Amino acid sequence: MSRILDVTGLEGGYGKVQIMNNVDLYVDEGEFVTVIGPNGCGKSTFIKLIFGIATYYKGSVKHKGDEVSGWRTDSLVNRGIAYVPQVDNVFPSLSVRENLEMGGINLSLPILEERITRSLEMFEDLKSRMNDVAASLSGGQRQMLAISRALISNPDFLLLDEPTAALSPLYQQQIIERIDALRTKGITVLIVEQNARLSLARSDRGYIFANGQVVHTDKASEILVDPHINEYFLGTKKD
(Lines of atoms letter the chains of each structure in order from A and count residues from 1; the text may use other names and numbers.)
(Lines give C-alpha, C1' and ligand atoms only; values in the text may rest on other atoms or scores of the structure.)
(Ligands and ions follow the chains in the order given, each with its own letter.)
Protein backbone atom coordinates (compact mmCIF):
# COMPACT_ATOMS: atom_id res chain seq x y z
CA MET A 1 0.00 0.00 0.00
CA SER A 2 1.50 3.34 -1.07
CA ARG A 3 1.07 6.64 0.70
CA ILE A 4 -1.12 9.14 -1.14
CA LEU A 5 -0.70 12.00 1.34
CA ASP A 6 1.98 12.59 3.96
CA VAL A 7 1.74 15.81 5.98
CA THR A 8 4.36 16.71 8.60
CA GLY A 9 4.72 19.86 10.68
CA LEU A 10 2.18 21.78 8.60
CA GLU A 11 1.44 25.35 9.64
CA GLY A 12 -0.70 27.97 7.92
CA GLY A 13 -3.84 30.05 8.00
CA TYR A 14 -5.21 33.12 6.26
CA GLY A 15 -2.75 35.91 5.60
CA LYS A 16 -0.96 36.56 8.86
CA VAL A 17 -3.60 34.80 10.97
CA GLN A 18 -2.20 31.38 11.88
CA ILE A 19 -4.76 28.59 12.27
CA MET A 20 -2.85 25.32 11.88
CA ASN A 21 0.01 24.41 14.21
CA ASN A 22 2.46 21.59 13.52
CA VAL A 23 -0.03 19.12 12.01
CA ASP A 24 1.02 15.58 11.10
CA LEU A 25 -1.38 13.40 9.10
CA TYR A 26 -1.20 10.70 6.45
CA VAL A 27 -3.54 8.91 4.06
CA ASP A 28 -2.70 5.63 2.35
CA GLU A 29 -3.90 4.57 -1.08
CA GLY A 30 -7.49 3.31 -1.00
CA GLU A 31 -8.28 4.68 2.45
CA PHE A 32 -11.29 6.68 3.61
CA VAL A 33 -9.98 9.02 6.33
CA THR A 34 -12.14 11.44 8.32
CA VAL A 35 -11.10 14.61 10.16
CA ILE A 36 -13.46 15.68 12.96
CA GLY A 37 -13.45 18.24 15.73
CA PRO A 38 -15.41 21.17 17.18
CA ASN A 39 -16.34 24.23 15.15
CA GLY A 40 -13.39 26.53 14.64
CA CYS A 41 -10.77 23.83 15.25
CA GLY A 42 -9.15 24.27 11.83
CA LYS A 43 -10.61 21.29 9.96
CA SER A 44 -11.59 23.21 6.85
CA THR A 45 -8.45 25.35 6.94
CA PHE A 46 -6.35 22.21 6.94
CA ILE A 47 -7.96 20.81 3.81
CA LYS A 48 -7.70 24.21 2.11
CA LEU A 49 -4.00 24.31 2.94
CA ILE A 50 -3.50 20.98 1.22
CA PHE A 51 -5.31 22.27 -1.87
CA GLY A 52 -3.46 25.58 -2.01
CA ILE A 53 -6.29 27.96 -1.12
CA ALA A 54 -5.13 28.96 2.37
CA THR A 55 -1.83 30.58 3.28
CA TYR A 56 1.00 28.08 3.63
CA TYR A 57 3.64 28.95 6.25
CA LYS A 58 5.84 25.91 6.66
CA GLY A 59 5.91 22.14 6.92
CA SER A 60 5.76 19.36 4.36
CA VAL A 61 2.88 18.15 2.19
CA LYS A 62 3.80 15.19 0.01
CA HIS A 63 1.55 13.59 -2.61
CA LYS A 64 2.75 10.15 -3.71
CA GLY A 65 6.15 10.96 -2.26
CA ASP A 66 6.59 14.29 -4.07
CA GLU A 67 6.71 17.59 -2.22
CA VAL A 68 3.69 19.76 -3.13
CA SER A 69 3.70 22.24 -0.24
CA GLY A 70 2.24 25.58 -1.31
CA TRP A 71 1.54 24.45 -4.87
CA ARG A 72 -1.12 26.19 -6.98
CA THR A 73 -4.47 24.50 -7.24
CA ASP A 74 -4.23 23.89 -11.00
CA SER A 75 -0.94 22.06 -10.52
CA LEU A 76 -2.50 19.91 -7.80
CA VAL A 77 -5.48 19.09 -10.04
CA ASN A 78 -3.06 18.01 -12.77
CA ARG A 79 -1.49 15.62 -10.25
CA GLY A 80 -4.85 13.95 -9.63
CA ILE A 81 -6.07 15.82 -6.55
CA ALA A 82 -9.63 17.20 -6.48
CA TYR A 83 -11.40 19.32 -3.87
CA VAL A 84 -15.09 19.85 -3.15
CA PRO A 85 -15.76 22.88 -0.92
CA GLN A 86 -18.61 23.07 1.54
CA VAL A 87 -20.27 26.16 0.03
CA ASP A 88 -20.38 27.81 -3.39
CA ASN A 89 -19.54 24.46 -4.96
CA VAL A 90 -21.83 24.74 -8.02
CA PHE A 91 -22.69 27.45 -10.52
CA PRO A 92 -26.41 27.98 -9.76
CA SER A 93 -27.27 29.81 -12.99
CA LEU A 94 -25.75 27.09 -15.19
CA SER A 95 -27.41 23.80 -16.10
CA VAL A 96 -26.27 20.52 -14.61
CA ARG A 97 -24.55 19.66 -17.88
CA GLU A 98 -22.82 23.04 -18.05
CA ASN A 99 -21.60 22.60 -14.48
CA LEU A 100 -20.09 19.25 -15.37
CA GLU A 101 -18.50 20.70 -18.50
CA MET A 102 -16.83 23.36 -16.36
CA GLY A 103 -15.01 20.54 -14.58
CA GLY A 104 -13.26 19.61 -17.83
CA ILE A 105 -13.06 22.88 -19.68
CA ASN A 106 -9.65 22.03 -21.18
CA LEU A 107 -10.54 18.49 -22.25
CA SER A 108 -11.34 17.40 -25.77
CA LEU A 109 -15.05 16.82 -26.38
CA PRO A 110 -14.83 12.99 -26.64
CA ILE A 111 -12.86 12.70 -23.38
CA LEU A 112 -15.17 15.19 -21.64
CA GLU A 113 -18.27 13.25 -22.68
CA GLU A 114 -16.71 9.98 -21.54
CA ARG A 115 -15.91 11.44 -18.12
CA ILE A 116 -19.36 13.00 -17.71
CA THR A 117 -20.92 9.61 -18.44
CA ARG A 118 -18.59 7.92 -15.96
CA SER A 119 -19.22 10.48 -13.20
CA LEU A 120 -22.98 10.08 -13.60
CA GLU A 121 -22.68 6.34 -13.00
CA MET A 122 -22.12 7.21 -9.34
CA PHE A 123 -24.86 9.86 -9.18
CA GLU A 124 -27.69 8.65 -11.39
CA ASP A 125 -30.11 11.11 -9.74
CA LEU A 126 -28.62 13.79 -11.99
CA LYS A 127 -29.23 12.02 -15.31
CA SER A 128 -32.79 13.28 -15.63
CA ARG A 129 -31.80 16.81 -14.55
CA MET A 130 -29.03 17.51 -17.08
CA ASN A 131 -30.82 20.47 -18.68
CA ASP A 132 -32.12 21.96 -15.41
CA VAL A 133 -30.29 24.86 -13.80
CA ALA A 134 -28.35 23.93 -10.69
CA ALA A 135 -30.37 26.44 -8.64
CA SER A 136 -33.41 24.17 -9.03
CA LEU A 137 -31.70 21.17 -7.43
CA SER A 138 -32.16 20.10 -3.84
CA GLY A 139 -29.26 20.49 -1.44
CA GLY A 140 -28.38 16.82 -1.76
CA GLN A 141 -28.49 16.94 -5.54
CA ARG A 142 -26.26 20.01 -5.56
CA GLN A 143 -23.72 18.13 -3.47
CA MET A 144 -23.90 15.22 -5.89
CA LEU A 145 -23.29 17.65 -8.74
CA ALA A 146 -20.31 19.22 -7.00
CA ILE A 147 -18.72 15.81 -6.44
CA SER A 148 -19.53 14.71 -9.99
CA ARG A 149 -17.86 17.83 -11.39
CA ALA A 150 -14.75 17.12 -9.29
CA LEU A 151 -14.59 13.63 -10.80
CA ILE A 152 -14.35 15.08 -14.32
CA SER A 153 -10.65 15.84 -13.69
CA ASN A 154 -10.12 12.09 -13.18
CA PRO A 155 -8.64 12.35 -9.65
CA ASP A 156 -7.21 9.53 -7.58
CA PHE A 157 -7.37 11.59 -4.38
CA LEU A 158 -10.53 13.46 -3.34
CA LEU A 159 -10.73 16.11 -0.61
CA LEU A 160 -14.20 16.95 0.70
CA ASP A 161 -15.17 19.71 3.13
CA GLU A 162 -18.32 18.78 5.10
CA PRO A 163 -20.26 17.28 2.18
CA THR A 164 -23.31 16.44 4.31
CA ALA A 165 -23.71 19.89 5.90
CA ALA A 166 -27.33 21.15 5.97
CA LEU A 167 -28.66 18.05 4.20
CA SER A 168 -31.57 15.86 5.25
CA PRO A 169 -30.65 12.61 7.05
CA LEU A 170 -31.58 10.64 3.91
CA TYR A 171 -29.29 12.65 1.67
CA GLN A 172 -26.53 12.59 4.29
CA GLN A 173 -26.58 8.80 4.21
CA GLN A 174 -26.72 8.68 0.42
CA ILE A 175 -23.83 11.11 -0.01
CA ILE A 176 -21.56 9.25 2.42
CA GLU A 177 -22.40 5.90 0.84
CA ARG A 178 -21.57 7.18 -2.64
CA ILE A 179 -18.36 8.83 -1.48
CA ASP A 180 -17.34 5.53 0.08
CA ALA A 181 -18.19 3.73 -3.16
CA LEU A 182 -15.70 5.91 -5.03
CA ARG A 183 -12.98 3.75 -3.53
CA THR A 184 -14.06 0.96 -5.86
CA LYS A 185 -13.05 3.32 -8.68
CA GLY A 186 -9.55 3.74 -7.27
CA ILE A 187 -10.18 7.05 -5.51
CA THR A 188 -8.74 7.68 -2.05
CA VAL A 189 -10.83 9.95 0.20
CA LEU A 190 -9.98 12.52 2.88
CA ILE A 191 -13.09 14.10 4.34
CA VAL A 192 -13.74 16.84 6.89
CA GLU A 193 -17.09 16.19 8.54
CA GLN A 194 -19.31 17.71 11.21
CA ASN A 195 -21.47 14.59 11.22
CA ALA A 196 -18.64 12.60 12.77
CA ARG A 197 -20.49 9.39 13.53
CA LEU A 198 -21.89 9.02 10.01
CA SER A 199 -18.51 9.51 8.34
CA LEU A 200 -16.47 7.48 10.82
CA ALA A 201 -18.80 4.52 10.27
CA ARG A 202 -17.46 4.36 6.71
CA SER A 203 -13.87 5.33 7.48
CA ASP A 204 -10.68 3.36 7.98
CA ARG A 205 -9.11 5.92 10.31
CA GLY A 206 -9.94 9.23 11.93
CA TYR A 207 -8.15 12.33 13.17
CA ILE A 208 -9.50 14.69 15.82
CA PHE A 209 -8.50 18.35 15.63
CA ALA A 210 -8.67 20.97 18.38
CA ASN A 211 -7.16 24.46 18.34
CA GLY A 212 -5.46 23.88 15.01
CA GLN A 213 -3.70 20.69 16.08
CA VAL A 214 -4.18 16.93 15.92
CA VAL A 215 -5.15 15.82 19.43
CA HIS A 216 -6.00 12.20 18.68
CA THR A 217 -5.85 9.65 15.88
CA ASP A 218 -6.90 6.02 15.71
CA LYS A 219 -8.83 3.48 13.70
CA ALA A 220 -12.32 4.81 13.05
CA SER A 221 -13.84 1.78 14.75
CA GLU A 222 -11.89 2.57 17.94
CA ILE A 223 -12.88 6.24 17.91
CA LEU A 224 -16.54 5.30 17.61
CA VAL A 225 -16.49 3.22 20.79
CA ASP A 226 -14.18 5.41 22.89
CA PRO A 227 -16.40 6.81 25.71
CA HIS A 228 -14.40 10.03 26.13
CA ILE A 229 -14.47 10.83 22.43
CA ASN A 230 -18.16 9.97 22.31
CA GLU A 231 -18.87 12.50 25.04
CA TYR A 232 -16.82 15.39 23.69
CA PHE A 233 -16.90 14.97 19.93
CA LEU A 234 -19.73 12.65 18.91
CA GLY A 235 -22.41 14.06 21.17
CA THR A 236 -23.30 10.94 23.14
CA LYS A 237 -22.31 10.68 26.75
CA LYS A 238 -21.98 7.20 28.25
CA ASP A 239 -22.33 6.57 31.99
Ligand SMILES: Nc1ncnc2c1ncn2[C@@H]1O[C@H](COP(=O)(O)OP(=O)(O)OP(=O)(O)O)[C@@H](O)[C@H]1O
The other form holds:
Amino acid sequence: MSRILDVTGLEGGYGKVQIMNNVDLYVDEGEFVTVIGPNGCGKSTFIKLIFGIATYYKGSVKHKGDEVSGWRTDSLVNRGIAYVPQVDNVFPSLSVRENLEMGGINLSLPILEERITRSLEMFEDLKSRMNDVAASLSGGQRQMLAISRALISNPDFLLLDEPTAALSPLYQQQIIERIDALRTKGITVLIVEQNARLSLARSDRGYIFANGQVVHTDKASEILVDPHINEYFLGTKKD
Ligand SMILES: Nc1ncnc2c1ncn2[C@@H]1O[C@H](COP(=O)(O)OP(=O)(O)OP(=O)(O)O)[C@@H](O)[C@H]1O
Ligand SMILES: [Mg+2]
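Switching from the form predicted on its own: structure of the form predicted in complex with this ligand?
Full complex below, order starting with the chain above.
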Protein backbone atom coordinates (compact mmCIF):
# COMPACT_ATOMS: atom_id res chain seq x y z
CA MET A 1 0.00 0.00 0.00
CA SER A 2 1.44 3.39 -0.85
CA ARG A 3 1.37 6.48 1.26
CA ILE A 4 -0.88 9.23 -0.07
CA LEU A 5 -0.09 11.66 2.77
CA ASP A 6 2.92 11.64 5.05
CA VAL A 7 3.19 14.48 7.55
CA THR A 8 6.14 14.76 9.92
CA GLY A 9 6.99 17.50 12.42
CA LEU A 10 4.37 19.83 11.02
CA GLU A 11 4.05 23.25 12.63
CA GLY A 12 1.84 26.12 11.59
CA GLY A 13 -1.03 28.39 12.50
CA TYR A 14 -2.50 31.73 11.48
CA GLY A 15 0.06 34.44 10.76
CA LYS A 16 2.28 34.53 13.82
CA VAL A 17 -0.16 32.59 16.03
CA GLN A 18 1.17 29.04 16.24
CA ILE A 19 -1.54 26.38 16.57
CA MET A 20 -0.05 23.07 15.37
CA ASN A 21 3.02 21.70 17.04
CA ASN A 22 5.15 18.83 15.75
CA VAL A 23 2.35 16.79 14.15
CA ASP A 24 3.11 13.39 12.62
CA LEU A 25 0.30 11.74 10.66
CA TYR A 26 0.04 9.52 7.61
CA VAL A 27 -2.70 8.22 5.35
CA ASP A 28 -2.27 5.26 3.02
CA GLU A 29 -4.03 5.01 -0.32
CA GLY A 30 -7.53 3.60 0.11
CA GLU A 31 -7.70 4.33 3.82
CA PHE A 32 -10.39 6.12 5.81
CA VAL A 33 -8.64 8.02 8.62
CA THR A 34 -10.41 10.05 11.30
CA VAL A 35 -9.00 12.88 13.41
CA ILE A 36 -10.87 13.56 16.65
CA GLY A 37 -10.30 15.84 19.60
CA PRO A 38 -11.94 18.55 21.67
CA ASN A 39 -13.15 21.90 20.32
CA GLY A 40 -10.31 24.24 19.50
CA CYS A 41 -7.58 21.56 19.52
CA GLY A 42 -6.53 22.35 15.96
CA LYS A 43 -8.37 19.81 13.83
CA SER A 44 -9.58 22.34 11.25
CA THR A 45 -6.25 24.14 11.31
CA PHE A 46 -4.46 20.89 10.53
CA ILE A 47 -6.61 20.22 7.48
CA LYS A 48 -6.21 23.85 6.37
CA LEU A 49 -2.43 23.51 6.65
CA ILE A 50 -2.48 20.43 4.45
CA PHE A 51 -4.64 22.29 1.91
CA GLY A 52 -2.48 25.44 1.88
CA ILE A 53 -4.93 27.80 3.58
CA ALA A 54 -3.28 28.23 6.99
CA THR A 55 0.25 29.50 7.64
CA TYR A 56 2.91 26.83 7.23
CA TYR A 57 6.00 27.18 9.47
CA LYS A 58 7.99 23.99 9.21
CA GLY A 59 7.93 20.24 8.89
CA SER A 60 7.32 17.90 6.00
CA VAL A 61 4.08 17.28 4.10
CA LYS A 62 4.50 14.64 1.43
CA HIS A 63 1.78 13.79 -1.07
CA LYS A 64 2.45 10.55 -2.94
CA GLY A 65 6.10 10.89 -2.02
CA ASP A 66 6.56 14.49 -3.18
CA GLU A 67 7.19 17.34 -0.76
CA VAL A 68 4.22 19.75 -0.99
CA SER A 69 4.54 21.67 2.29
CA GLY A 70 3.61 25.32 1.88
CA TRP A 71 2.21 24.72 -1.61
CA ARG A 72 -0.64 26.82 -2.94
CA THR A 73 -4.13 25.39 -2.87
CA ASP A 74 -4.58 25.41 -6.65
CA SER A 75 -1.43 23.33 -7.11
CA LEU A 76 -2.67 20.86 -4.49
CA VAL A 77 -6.03 20.60 -6.27
CA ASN A 78 -4.17 19.84 -9.50
CA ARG A 79 -2.43 16.99 -7.69
CA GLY A 80 -5.81 15.44 -6.81
CA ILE A 81 -6.47 16.78 -3.31
CA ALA A 82 -9.90 18.23 -2.46
CA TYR A 83 -11.28 19.83 0.69
CA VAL A 84 -14.75 20.29 2.15
CA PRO A 85 -14.72 23.07 4.78
CA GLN A 86 -16.48 22.87 8.14
CA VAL A 87 -18.62 25.95 7.57
CA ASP A 88 -19.91 28.03 4.65
CA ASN A 89 -19.29 25.20 2.24
CA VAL A 90 -22.05 26.04 -0.25
CA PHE A 91 -23.13 29.31 -1.89
CA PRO A 92 -26.69 29.60 -0.52
CA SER A 93 -27.99 32.04 -3.14
CA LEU A 94 -26.74 29.97 -6.09
CA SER A 95 -28.57 26.97 -7.48
CA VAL A 96 -27.34 23.43 -6.91
CA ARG A 97 -26.12 23.33 -10.51
CA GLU A 98 -24.29 26.66 -10.15
CA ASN A 99 -22.65 25.45 -6.94
CA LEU A 100 -21.38 22.39 -8.76
CA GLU A 101 -20.17 24.49 -11.69
CA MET A 102 -18.15 26.60 -9.23
CA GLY A 103 -16.18 23.45 -8.47
CA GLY A 104 -14.86 23.33 -12.02
CA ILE A 105 -14.61 26.86 -13.35
CA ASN A 106 -11.46 26.05 -15.30
CA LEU A 107 -12.91 22.98 -17.01
CA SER A 108 -14.24 22.88 -20.54
CA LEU A 109 -18.02 22.53 -20.73
CA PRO A 110 -18.14 18.86 -21.83
CA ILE A 111 -15.70 17.82 -19.10
CA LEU A 112 -17.58 19.87 -16.51
CA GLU A 113 -20.85 18.17 -17.49
CA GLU A 114 -19.25 14.75 -17.27
CA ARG A 115 -17.78 15.54 -13.83
CA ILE A 116 -21.13 16.86 -12.55
CA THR A 117 -22.86 13.68 -13.71
CA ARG A 118 -20.20 11.53 -12.07
CA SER A 119 -20.14 13.41 -8.79
CA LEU A 120 -23.92 13.10 -8.56
CA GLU A 121 -23.77 9.31 -8.94
CA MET A 122 -23.12 9.12 -5.21
CA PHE A 123 -25.67 11.78 -4.33
CA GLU A 124 -28.77 10.97 -6.35
CA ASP A 125 -30.96 13.06 -4.03
CA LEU A 126 -29.53 16.22 -5.56
CA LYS A 127 -30.50 15.37 -9.13
CA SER A 128 -34.08 16.56 -8.72
CA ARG A 129 -32.90 19.75 -7.00
CA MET A 130 -30.48 21.04 -9.64
CA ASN A 131 -32.36 24.30 -10.25
CA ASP A 132 -33.23 25.02 -6.61
CA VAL A 133 -31.12 27.48 -4.64
CA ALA A 134 -28.78 25.81 -2.15
CA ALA A 135 -30.45 27.77 0.66
CA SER A 136 -33.55 25.62 0.15
CA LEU A 137 -31.71 22.34 0.79
CA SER A 138 -31.77 20.48 4.10
CA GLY A 139 -28.56 20.39 6.15
CA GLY A 140 -27.76 16.89 4.94
CA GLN A 141 -28.41 17.79 1.31
CA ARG A 142 -26.14 20.81 1.67
CA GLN A 143 -23.34 18.57 2.91
CA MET A 144 -23.95 16.26 -0.03
CA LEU A 145 -23.71 19.27 -2.34
CA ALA A 146 -20.48 20.44 -0.69
CA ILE A 147 -18.95 16.99 -1.11
CA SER A 148 -20.21 16.70 -4.70
CA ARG A 149 -18.65 20.04 -5.52
CA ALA A 150 -15.32 18.90 -4.09
CA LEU A 151 -15.53 15.83 -6.36
CA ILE A 152 -15.76 17.98 -9.51
CA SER A 153 -11.97 18.44 -9.49
CA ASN A 154 -11.70 14.62 -9.77
CA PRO A 155 -9.70 14.11 -6.55
CA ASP A 156 -8.31 10.86 -5.24
CA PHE A 157 -7.73 12.32 -1.78
CA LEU A 158 -10.55 14.04 0.06
CA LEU A 159 -10.17 16.15 3.23
CA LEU A 160 -13.45 16.59 5.09
CA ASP A 161 -13.96 18.88 8.07
CA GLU A 162 -16.86 17.75 10.28
CA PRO A 163 -19.26 16.75 7.51
CA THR A 164 -21.89 15.56 10.01
CA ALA A 165 -21.89 18.63 12.25
CA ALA A 166 -25.35 19.99 13.05
CA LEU A 167 -27.16 17.16 11.25
CA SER A 168 -29.85 14.86 12.60
CA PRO A 169 -28.64 11.34 13.50
CA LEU A 170 -30.28 9.89 10.38
CA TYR A 171 -28.42 12.32 8.11
CA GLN A 172 -25.18 11.82 10.05
CA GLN A 173 -25.37 8.12 9.34
CA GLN A 174 -26.22 8.69 5.68
CA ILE A 175 -23.40 11.16 5.11
CA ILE A 176 -20.78 8.91 6.70
CA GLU A 177 -22.04 5.95 4.64
CA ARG A 178 -21.78 7.98 1.43
CA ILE A 179 -18.29 9.14 2.32
CA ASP A 180 -17.25 5.57 3.05
CA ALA A 181 -18.70 4.53 -0.31
CA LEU A 182 -16.38 7.02 -2.06
CA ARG A 183 -13.61 4.56 -1.32
CA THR A 184 -15.10 2.21 -3.89
CA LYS A 185 -14.42 5.00 -6.42
CA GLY A 186 -10.75 5.07 -5.49
CA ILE A 187 -10.94 8.03 -3.14
CA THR A 188 -8.89 8.09 0.06
CA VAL A 189 -10.53 9.90 2.98
CA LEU A 190 -9.13 12.01 5.82
CA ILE A 191 -11.93 13.26 8.02
CA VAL A 192 -12.16 15.47 11.09
CA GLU A 193 -15.16 14.61 13.24
CA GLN A 194 -16.91 15.44 16.47
CA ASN A 195 -19.16 12.42 15.96
CA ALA A 196 -16.21 10.26 16.82
CA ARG A 197 -17.98 6.92 17.18
CA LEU A 198 -19.85 7.20 13.92
CA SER A 199 -16.77 8.06 11.94
CA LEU A 200 -14.36 5.70 13.72
CA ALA A 201 -16.77 2.83 13.07
CA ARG A 202 -16.03 3.29 9.33
CA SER A 203 -12.35 4.15 9.73
CA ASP A 204 -9.18 2.14 9.45
CA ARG A 205 -7.23 4.32 11.86
CA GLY A 206 -7.72 7.33 14.08
CA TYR A 207 -5.69 10.19 15.54
CA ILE A 208 -6.54 12.10 18.69
CA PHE A 209 -5.44 15.72 18.85
CA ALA A 210 -5.17 17.95 21.92
CA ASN A 211 -3.64 21.42 22.07
CA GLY A 212 -2.37 21.30 18.50
CA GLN A 213 -0.60 17.97 18.93
CA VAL A 214 -1.23 14.29 18.28
CA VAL A 215 -1.76 12.69 21.70
CA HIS A 216 -2.77 9.23 20.53
CA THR A 217 -3.07 7.16 17.37
CA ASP A 218 -4.24 3.61 16.82
CA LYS A 219 -6.48 1.38 14.74
CA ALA A 220 -10.00 2.79 14.85
CA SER A 221 -11.27 -0.49 16.30
CA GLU A 222 -8.84 -0.12 19.23
CA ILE A 223 -9.72 3.51 19.88
CA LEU A 224 -13.39 2.62 19.98
CA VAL A 225 -12.86 0.20 22.88
CA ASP A 226 -10.13 2.07 24.77
CA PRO A 227 -11.70 3.10 28.11
CA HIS A 228 -9.41 6.10 28.60
CA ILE A 229 -10.08 7.43 25.14
CA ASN A 230 -13.78 6.90 25.70
CA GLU A 231 -13.68 9.02 28.81
CA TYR A 232 -11.82 11.97 27.49
CA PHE A 233 -12.48 12.20 23.80
CA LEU A 234 -15.71 10.49 22.94
CA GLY A 235 -17.89 12.55 25.24
CA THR A 236 -18.81 9.77 27.69
CA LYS A 237 -16.85 11.21 30.62
CA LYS A 238 -19.05 11.27 33.71
CA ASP A 239 -18.60 13.93 36.35
N1 LIG B 1 -8.35 32.42 11.52
C2 LIG B 1 -7.83 32.23 12.74
N3 LIG B 1 -6.94 33.11 13.28
C4 LIG B 1 -6.41 32.92 14.49
N5 LIG B 1 -6.67 31.87 15.28
C6 LIG B 1 -7.55 30.97 14.82
C7 LIG B 1 -8.17 31.09 13.53
N8 LIG B 1 -8.99 30.04 13.33
C9 LIG B 1 -8.88 29.29 14.45
N10 LIG B 1 -8.03 29.84 15.31
C11 LIG B 1 -7.63 29.28 16.63
O12 LIG B 1 -6.91 28.08 16.40
C13 LIG B 1 -7.21 27.13 17.42
C14 LIG B 1 -7.62 25.82 16.78
O15 LIG B 1 -8.83 26.05 16.05
P16 LIG B 1 -9.45 24.96 15.09
O17 LIG B 1 -10.54 25.63 14.35
O18 LIG B 1 -8.36 24.33 14.30
O19 LIG B 1 -10.01 23.92 16.15
P20 LIG B 1 -10.92 22.63 15.91
O21 LIG B 1 -10.23 21.51 16.57
O22 LIG B 1 -11.25 22.50 14.47
O23 LIG B 1 -12.22 23.01 16.76
P24 LIG B 1 -13.78 22.65 16.49
O25 LIG B 1 -13.97 21.24 16.95
O26 LIG B 1 -14.50 23.62 17.36
O27 LIG B 1 -14.08 22.85 15.02
C28 LIG B 1 -8.28 27.77 18.31
O29 LIG B 1 -7.67 28.27 19.46
C30 LIG B 1 -8.82 28.90 17.47
O31 LIG B 1 -9.26 29.97 18.26
MG1 LIG C 1 -12.96 22.62 13.42
